[in-house]
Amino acid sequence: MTREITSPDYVSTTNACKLCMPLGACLAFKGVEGAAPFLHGSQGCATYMRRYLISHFREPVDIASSSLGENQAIFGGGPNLKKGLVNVINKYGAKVVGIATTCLTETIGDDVPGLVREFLAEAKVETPDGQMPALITVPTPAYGGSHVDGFHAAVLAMVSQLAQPTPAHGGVNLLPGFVSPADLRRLATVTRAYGLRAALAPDYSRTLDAPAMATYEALPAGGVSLNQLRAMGGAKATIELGHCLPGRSAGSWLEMYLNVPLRSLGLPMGVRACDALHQALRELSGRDTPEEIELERGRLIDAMIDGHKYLSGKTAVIYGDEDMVVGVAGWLAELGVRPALCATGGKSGRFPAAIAEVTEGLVRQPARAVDGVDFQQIGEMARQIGPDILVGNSKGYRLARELGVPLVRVGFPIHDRFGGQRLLCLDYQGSQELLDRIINAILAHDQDRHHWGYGYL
C-alpha cells in the first residue's frame, strides 16, 4: 500500500532568514573602539564569520578564536580560552577584548564569566601601556536565537558590564541597533546637527568602512569609547531604536539600574518614523529642526507625490531581519505599496504586533507577518501572492528570479551587490535613497518586459 504525498513534508530548515548568534555578538564589538572580538569555540566557527562579514563590508575582519578541538570538548576549554586571551592581548594590544560563547561551549557547560576571573588573577600582559583591557563576556549560543539576538545580547553586556553611577554630563546615549556603517554616520550626523552630544553603542561606521591605509591596521581605528560606555549612566536620556528589541535591552538596564530615562523609538524609516526621532531630539536638546533637515524632509514629501504613480496599488514581499522589516513595512505602507507579507527568521514575539502598528491607518488589508520562519516557508506564501517587487537581503535571490519580480537590496548580508555597507536607509535622507531605489527597480523591470523599453517617464 503507498501514501499519497500532497504537499512537501520537511522537517529541516532550508535556508534560513538568520544566522547564528555569536555572528551578532562578534559585530557589535567591532563598534567598541581598540576592541577584538574573541570567539570561545572552534576555529571553523571564527573562520566562518570572518567570511561572512568581509564579504559584506569588504574589510579585513580579526576574529579570535580559542580553537577547541575534540579533547577540550570532553575536558573543558577553560585553559585555550586563558591561553588565546593571553595571545591576542600581546598580538593585538587590544583595550578591549569581547568575548563571545558558541553553541560548543554553552553545550559543555563553561562557566566563562567564572573562566575570565581566574584569568584576571593569574595572567601577565605585554601591552604597551601594561594595562589590562577590559574583558567582555556574553553568552552566545548559536542555537540560541538570530544574529540579531546576538547583537543585541553584546550591546547589553558592553553596556552592564562598564557603564557606571557618573555624574550628569548632559550628553545622550544613541543605540542604533543592527543598521549599516552609512546609518551610523547619518544618525551621528543628525544628532550633532541639534547640538547633542552623542555616545553611540556600537559605532562601527569606522571599523567596517574605513578609508585605504598604507599599512595594515589589526584594529581600526573608531567605535564608541571606553570612557563613552563608563559615562553612559550620567546621560540625560538614551535613545533607542528598534521595535523587536529584547525585554531586558541595554536601553531599558541603563534605566532600570542607573535611572537614565529611556525613548525608545522604531527605525527612522519613513515620514512618520522619522518625524518621530526628530521630535525627540528637538525635545532632548531644546532646539528647532535645523533648515538642512527640514529641506530634506521637504524632498521627501516632494519625492512620494512624483513618484505615487509608480508605486500605488503595488504588493511587496519583506522579509529579513525584525526590525529592519518592520522599517521598511510602514515606509511602503505610506506609499501606497501593500506589504503583503513580512517574514523574518526571528522570534522575538513582537514582529506582528510591530508590523500592525506601523501599518495601522495605512493599508485596507492587513499584512500578513510571520516570525521564525525560512526560504522555503517564506517562497510557499509569496508564491500565494504574486508580488510585484521583493525587498530584503541577497538571501532572496534564487526566490525573486523565479518569481521573475526586482529584488530591492536592504539588510545584511549583501553578498551579491557592491556596497551593501554604504547602503542608507534611515532618516529622511536614507527614506528618500530607498524610495529611488524601489522605483528604479520597478521601472528597469518593466522596461526589460515590454517592447517600448526606453521612453519618458
Contents of the next structure:
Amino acid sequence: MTREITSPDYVSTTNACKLCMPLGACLAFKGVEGAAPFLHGSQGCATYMRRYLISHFREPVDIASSSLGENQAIFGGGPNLKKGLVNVINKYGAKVVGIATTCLTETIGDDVPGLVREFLAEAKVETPDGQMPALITVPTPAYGGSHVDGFHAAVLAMVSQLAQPTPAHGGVNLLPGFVSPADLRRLATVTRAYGLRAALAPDYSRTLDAPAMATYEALPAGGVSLNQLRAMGGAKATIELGHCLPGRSAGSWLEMYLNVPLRSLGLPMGVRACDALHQALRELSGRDTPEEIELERGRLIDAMIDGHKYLSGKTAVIYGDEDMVVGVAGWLAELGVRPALCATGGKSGRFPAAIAEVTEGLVRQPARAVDGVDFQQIGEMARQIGPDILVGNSKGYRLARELGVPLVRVGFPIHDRFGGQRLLCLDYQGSQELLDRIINAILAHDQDRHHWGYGYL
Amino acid sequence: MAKVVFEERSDQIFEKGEDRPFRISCDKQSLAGAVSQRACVFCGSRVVLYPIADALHLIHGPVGCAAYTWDIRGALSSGPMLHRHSFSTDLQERDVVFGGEKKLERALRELIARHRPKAAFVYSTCIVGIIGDDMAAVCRKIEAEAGIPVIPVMSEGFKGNKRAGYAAACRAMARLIGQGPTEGISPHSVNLLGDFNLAGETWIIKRYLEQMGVEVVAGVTGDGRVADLMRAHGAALNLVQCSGATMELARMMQRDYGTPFLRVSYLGVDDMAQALYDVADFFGDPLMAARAQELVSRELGALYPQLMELRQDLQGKRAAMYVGGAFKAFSLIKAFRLLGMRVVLAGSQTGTEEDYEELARVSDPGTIIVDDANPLELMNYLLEKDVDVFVGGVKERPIAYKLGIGFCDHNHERKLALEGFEGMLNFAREIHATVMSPVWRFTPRRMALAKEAAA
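Can you now output the form predicted in complex with the partner chain? The one shown was the form predicted alone.
Now the complete complex, all chains and molecules, led by this one.
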C-alpha cells in the first residue's frame, strides 16, 4: 500500500518506525521473576538496548552480554556464552536467564539450545538453593523482524519451554502484549476484581517501575513466577491481547499443546474493545462486572459525550507498534475522529485487516493502514493528509512540529516526556485517560493558536 | 583492595593508597555476563563522526544499530541537520543470505539523490563483517557516480571495543582532510578536535578563540562540515580534547601535514584558562596572550562570586564519576575541588593505561579508579564511599537514583553546556541543584541512615 506514495524502488530506511528483535525479547524477559536478560552477541547490542529502555522507563535495565570479540565471531561464541551465564547466575543470582541471540550469533551459526544443554550438563554453577536456573532461549536475529516480533518470540519461548501439563487450577493466563507497566497493573486489577487468579506473562509492572530502594536490586522484585509459567497448562483459559500477533503465538501454543482454550482479543482501548474484555472476564469467572467497573464504564461514556464536539470530524495520524495503533484507531473512530493514516514499521501481515475490523461501522471512509513503513514515508503521507493531531510514540515529534499539530504520546518509546512507564491506556480507565490527554492536547493547541488567548474554552 | 564483584576484573580496579604502586589493566574485551556499561566499535565510530552535519551517515546493517543512534547526541549544528536522521539499509534475512551490496548501492543512490549531501559515511555493523559485503567497492562505485566522497567506516561491532571505533572514524575523516583549498587561512588558526558541540559548547570555545584573534578552520567533531574538514590541514594547530576519540587523527595530521597538536580541556576554570594560555603561547603573540588574560580575568570576575556562594553548600560533599573517556575525569576532579568537593570514584569505559596513571596521580588517596565497570560494582562503590553525587550518562543515572544519590548528566545527551567559564557555572548549579534537593531525605537509604544517626 505504501507503493502509491513512495517510489516502488524505495529501498533505504530513514528514521525507522521500529527497533530490532532482541530489544523486545529483553523487555519480555524483564517480566519474569528473578530473570536476567542475556544477549548472545557483541557488547554494543546490550548496551544500546539498555540505554534505550532506560530512557523510557527511567529504571535500571541490566542486560548481560556474552561480549563477543573477533575471535569468538570466527571460532564460535560458545565459551563466552557459558562464561557469561556463570557470571550472571553467580553474581546476579538469576533464577531465570532469558537468552536471546543477535544478528551476529545467528549468522555465525551458534547453536544456543545445544550450548545451553552442554552448559547444564557441565553444571559449574553454585546457587544458594542448589537449583539450576531455568534457561530460556529465543532466536532473535535483528534482521528477522521488529522489536515487537522479538517480544512475542520471547513470550512464546518462555511459555513453550516452561509450561507443562498441569492439573486444572482454575486460574487464567493473561498474555497482555507490549503495554506499559501502568497498563499491566490495570489488567491485574480488573482480573482480580472478577475473582480470577491470572498469570500475567510477561509482567514487568514492578521490575520496570520499581520503588526507590535502600540498595540496588540486581534483579528487582516482581514478574511472573516460574511456578506460574509452569502451571499455565492447568489454566481454564488464556486471554491473549493483540490483533497482530504472529501465527504461532504463546496463546495458540498453549491451546495446541496443552489444550488451554484461547480467547484472542484486541488491546482493550475504547468501549467496544473494553466491553469484549469484560465479556470474556464475565464468562470465565461466572461473575457479573463489579459495580466499580460499571461506574468506570459509565463515566467513560459520559466523557465521550462531554468531549465529542472537540473531536468529531477531526483527522488523526496514528503510528507506532501495530497493536497499539490498532487499539488507538478503534478508540478514536468511536469518538468520531477519522484515523486518516494508521502506520507502523511492523510487518505481521495482519495490520490492515485489524484496522478495518476495529473501525468498521464507525468511519465513513476506511482508514488507510500501511505497514512496514519508516518516518520518511509516514511524513510524506501525513503531509498530504494535513491531520489535526498525531498519536504515537516520541519519534513523531519532528513531524508533529513540522505539521504544527499536537502530538499525543502513547506506546514506546517515550523519551521526550516524563512518565512513559506510567501512561495508562487500557481498560475503561485507561481509555478515559487517553481521551482526556487527546482532548486537552487539542484544547491547548487551540488556546495557543489564538493570539487573543481564550481563557475559557 | 576494595570490594571486587567479578574476580576476573580485579586487575581493572585500583584504589589509590599512600604508597601502593599504580597498576591497572585496560583496553580489553568486556567480561561476558558482567553487564558492562560499554558499547561497541560501531558506537565509537558513530559518535566521533556524528557532528558532521552535512554528510549522509548510512548504517549498513539491520535496523537496530541505526535506530538506537537516531538523534541521541546533542551535537548541534548551526546549519544543516542531516546528521540527526537515522539512515539504514535495514538488512533482512534474504540480504543476509544473498549479500547486501546491491541494497547498499541502491540505498546510497536514493539517499544521495534525495539529500544532496556533501559526503557520505557508510558504517559497517557486525553482520556486514560476517557476511563479507565488499563495502569499499560499493563506496568507490557510488563515489565515482555521485561525485562526492563516499567513505566506508569499518566499524563492525565485535572487532574490538569503542576505542577501535574511534580509530576507524579517524581514518575515515583523514580521507577528507587535504582535499580542499587552504588559501586565506590565518597563520593564527586552529582546528577543534574531540569537542562535539554538545548543547552548543563548540560555539562557546570558538567565541573565546575568536576574541583572542584565533581563527577556527574546522570544528572537526563539533558543528562539523565536510568542506571545513577538507581544508583542515591548512590550520596551524590542532586542539585535541577528549582522551581517546581524536588523538589518532591528530597524530595522522602531524605525520601527513606537519600540523602540531595540543591536548586541552575546556571543562573547569583551570583547564579552560590553561587551554587559552597554551594557544597564545603556541602562537607566541604577546597581543594574543594579553587578550587571553583579559578574557580569563573578565570571565572569572563574573564567575567566582557565584561559584563561591554555591560552594558554601557543597563543601565537603563527595562525588563519583563514570565517564566515557578518562581525560574528562581529570578536569572534573579539579572542578569538584573548586566547589570544595572530593572525588572518591573515577572510572571510564575506554581509558588507556596513561589516562589511568594520570587519574591516579591527580586523585586523593582512597579514590577508586575503575576501568569498564558495571552496575554491581558501581553500586558497591557508591554505597561504600557514601557518595552525594554521581556524574555519568543515561545508563548510570538509574543506578544513582535507585540508591537515592544525586546525579549529573555529563555525556552526549546533556542539554546544558558544561564547557568554558559559563559551562563551569552551569555545572556548579546543576551539582548544587541535585545535591541540595530535599528529595533525598525521603529516600529509603537516607531515612535509614538518619534513623541510625538518631539512635
